[in-house]
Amino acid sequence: MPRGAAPASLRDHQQTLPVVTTPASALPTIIQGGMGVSISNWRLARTVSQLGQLGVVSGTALDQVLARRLQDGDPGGHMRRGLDAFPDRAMAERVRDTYYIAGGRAPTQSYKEVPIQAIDNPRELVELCVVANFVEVYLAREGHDGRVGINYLEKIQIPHLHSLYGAMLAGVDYVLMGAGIPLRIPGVLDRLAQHEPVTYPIVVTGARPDDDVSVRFDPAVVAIEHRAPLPRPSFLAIIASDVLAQTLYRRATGRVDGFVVEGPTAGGHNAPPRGKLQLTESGEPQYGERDRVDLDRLRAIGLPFWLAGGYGTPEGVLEARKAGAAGVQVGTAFAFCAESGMRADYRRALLQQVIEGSARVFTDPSASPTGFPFKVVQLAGTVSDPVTYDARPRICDLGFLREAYRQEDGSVGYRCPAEPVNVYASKGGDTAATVGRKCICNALIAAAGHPQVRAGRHVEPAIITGGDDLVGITRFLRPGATDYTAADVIDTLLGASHATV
């Protein structure tokens, strides 16, 4: 029986694909975007598995999706089924314990607060977050023996250290991480794989030399009767400069083992532009020839890498492949394909805007707290809206994306752009960081299909993010059809390399 399989009864509901062998060895042609928050979820990463290529789940506030999974009734009985499988019963009970609405919550109810993450997490966060990562890698390789990664952004530093660990009780095949310089990520997983104690500097603005700020994270919090080592995961940085892939490969704490080339017209987060920031006539980021990755460069390292942004075509594949890469990163084709995680309304009124050839992708200068540009799907009744976006009360309350400050006392703080002003500046924040500043981390959730509901009535406005070559997605939908598959992603993608490459 393929790993992770389950009972007959249990997989009837599971979709029927052709099964592609590929050797482990192997390295993959496509690697599927690990995006947003649950939109590259386990469906599509095991769909895209068991295609032959690399599947890949979003590792982004997996500690809140399955709360929010669970308190929604569990439809399927799949988050249950993965905890089932997690090795500490004790652990996963109390997940389950916590989380699970029988029938799930009543749609004016709001969700139960997962604590915020913080340098010194309490116990209950750090379980939930180790068994998520496992319950989300687990279904994702169920039943199939394709290969598996899980993507995380290095900027969301709290939760690495658990994050990692429970992907890896599951066997994660693959950790991607971008949004960065995750230097000390490849020793982390050496040292995992061994069930060894692990730590993980936390960038604080205003910290001092002396300053000790660390995550530290010990496996033994998970009961497991036997401790045989992990398969190590194979790393992936995510880069949008040569330089940083030297970088890495020189100064990483353990083993690369390859890159993903991200271009500034991928979807979600951008590597800002170099130099000095120029706007376009249309309020977008400008980027120009010191933006490119020097590619002959990145060929002398000797590891394989994938091209990112705008390869999501036949042509794209061939040009990647010629140019010596080993195939490419695609992620707005799968976040718009039947398996992704999107909401069903979100996606088919996009999809429809693509036909029509309405669809606008906007590279958002201000959007996003981290200050990176980010681009964002115009789609009504989201936060792209500015009706919308005025109409919703600035609060944070998942903070993902805080900025942790060094206080006057020494402690540690933590402040957001996209909170109240007021609150942002008691913090020292400077007020001019606010303008146009969105709630990323509710907006992403909410694409997903799990809004907060606040008093009763108040609902978290979405935001979709997808790349410029959103426009182009029509190239998957077959005669006739407004809708298409991973499976016709991946058909389309490889029909003229397998011939010509």
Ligand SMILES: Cc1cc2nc3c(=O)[nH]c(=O)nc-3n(C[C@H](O)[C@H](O)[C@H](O)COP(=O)(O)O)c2cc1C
Second form
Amino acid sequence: MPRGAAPASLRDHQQTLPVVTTPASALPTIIQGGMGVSISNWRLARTVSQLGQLGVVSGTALDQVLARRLQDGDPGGHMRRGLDAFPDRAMAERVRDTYYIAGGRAPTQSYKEVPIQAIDNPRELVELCVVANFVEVYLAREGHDGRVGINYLEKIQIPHLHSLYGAMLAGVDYVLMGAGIPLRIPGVLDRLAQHEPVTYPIVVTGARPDDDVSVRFDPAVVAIEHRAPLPRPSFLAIIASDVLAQTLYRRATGRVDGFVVEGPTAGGHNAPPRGKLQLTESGEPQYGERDRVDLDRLRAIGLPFWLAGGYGTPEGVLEARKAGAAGVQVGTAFAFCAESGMRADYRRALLQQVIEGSARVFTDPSASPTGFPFKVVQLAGTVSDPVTYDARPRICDLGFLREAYRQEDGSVGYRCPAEPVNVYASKGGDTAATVGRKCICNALIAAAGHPQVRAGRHVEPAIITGGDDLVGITRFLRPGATDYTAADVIDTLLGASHATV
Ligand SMILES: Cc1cc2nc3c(=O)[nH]c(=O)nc-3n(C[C@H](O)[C@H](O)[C@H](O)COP(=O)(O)O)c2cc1C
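In place of the form predicted on its own, output the structure of the form predicted in complex with the named molecule.
Now the complete complex, all chains and molecules, led by this one.
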């Protein structure tokens, strides 16, 4: 697929970056992790790709992200440029007509409600998802030959099929997926590359063995003139256990191309520790020997792998390469660099705290509705602050992390332990599971600068996630500087390994 020529604003930016040509067959040494909702946005991924490493956009909640960026007036016109490149013109126009507000909505105006992802999604939402995933990847790939990946959480199952198709229409090179067991994704990629209809089974709590609850998607809903086969992206599974890697290698429905091995110091969600949950004195999950991935067993599989979680240092890159890894996946260092999608005031406040030595990350065992430990950076005014958390009425209106469950009549219902407690209980949920839960759907999109505004004045608070490595990001600051770029991260990480490996 031909790539668009970069517009003036991007061309200016491009001139500041060295042009790096990496052979398509070479594996990247650095994967910039897919992060949060729009922390790894197209700008960050594009910058990293232009620097010869693998830039990855976050595929989480892109439907909401595109809808909100358009309602914010699409400064710079990037979303509209992406929409213009979408092969089904009428579909792209429907999205634009529904959400775009010239000049942007008033700051007190609520964002339009986008339907919540459900097994029987309305066509409008399927279209928004396909288009949004296309636009993010298209922009990340625009005007250069570097490779671009997209990252999804397996647990957010319902939008997978239409999201993947949108990303593949834009020519995504890699799909990365963690937070679940993505056995069926490789086969889905094979079929979507041929524009064939696909299904994805949804985990439904309480389902009977003969229940078949699947999402279906037929690429024919997108009107494309010449349906030539699409390149099949490489698939990397993000894992925290060599047993899971073996399972994926043996039983996946198609080719797995490699693994990202993520340890418990990584930002975002962490795999829970093996066995019974034990907490440290500070109330964080305790990890031990059993949580270590056996790299001998992983190497024996013979596929390339990358190490993640505290590897954002030159020594980390060297250590990973010595352990037989192709390289490292790095998140925190990129989440706080200038090209990150994090709201600028949060990013700067936290950089300042890191410089002063007061930044703190808490691995919260109960914040995430998924039940997985979630790393929460402590920052006043965000939901890490008990006052802010308590002041927020429980509302569930984005619903990405809802659990599908079988209702008495056999139909599928949805519930989230962060929704109002009585509502959750009325759906058969255990009220004990609601304690300390945070609406990370609303909070993560707020962290990217698109908080919902309710009744003209209640602004959704953010949540910031980052890895334990947050305290070490001063290593990327040049003397006297208070900010750094993605290029600073890559230069720092590769400086030593270029010399020695
Ligand atoms: C702000 C932030 C958000 C993240 N969100 C996700 C995510 O949505 N999906 C995912 O697979 N990994 C996520 N991660 C993990 C990164 O992709 C990466 O694996 C990890 O950050 C590597 O460890 P490091 O933070 O020590 O560099 C996130 C990390 C950070 C810092």
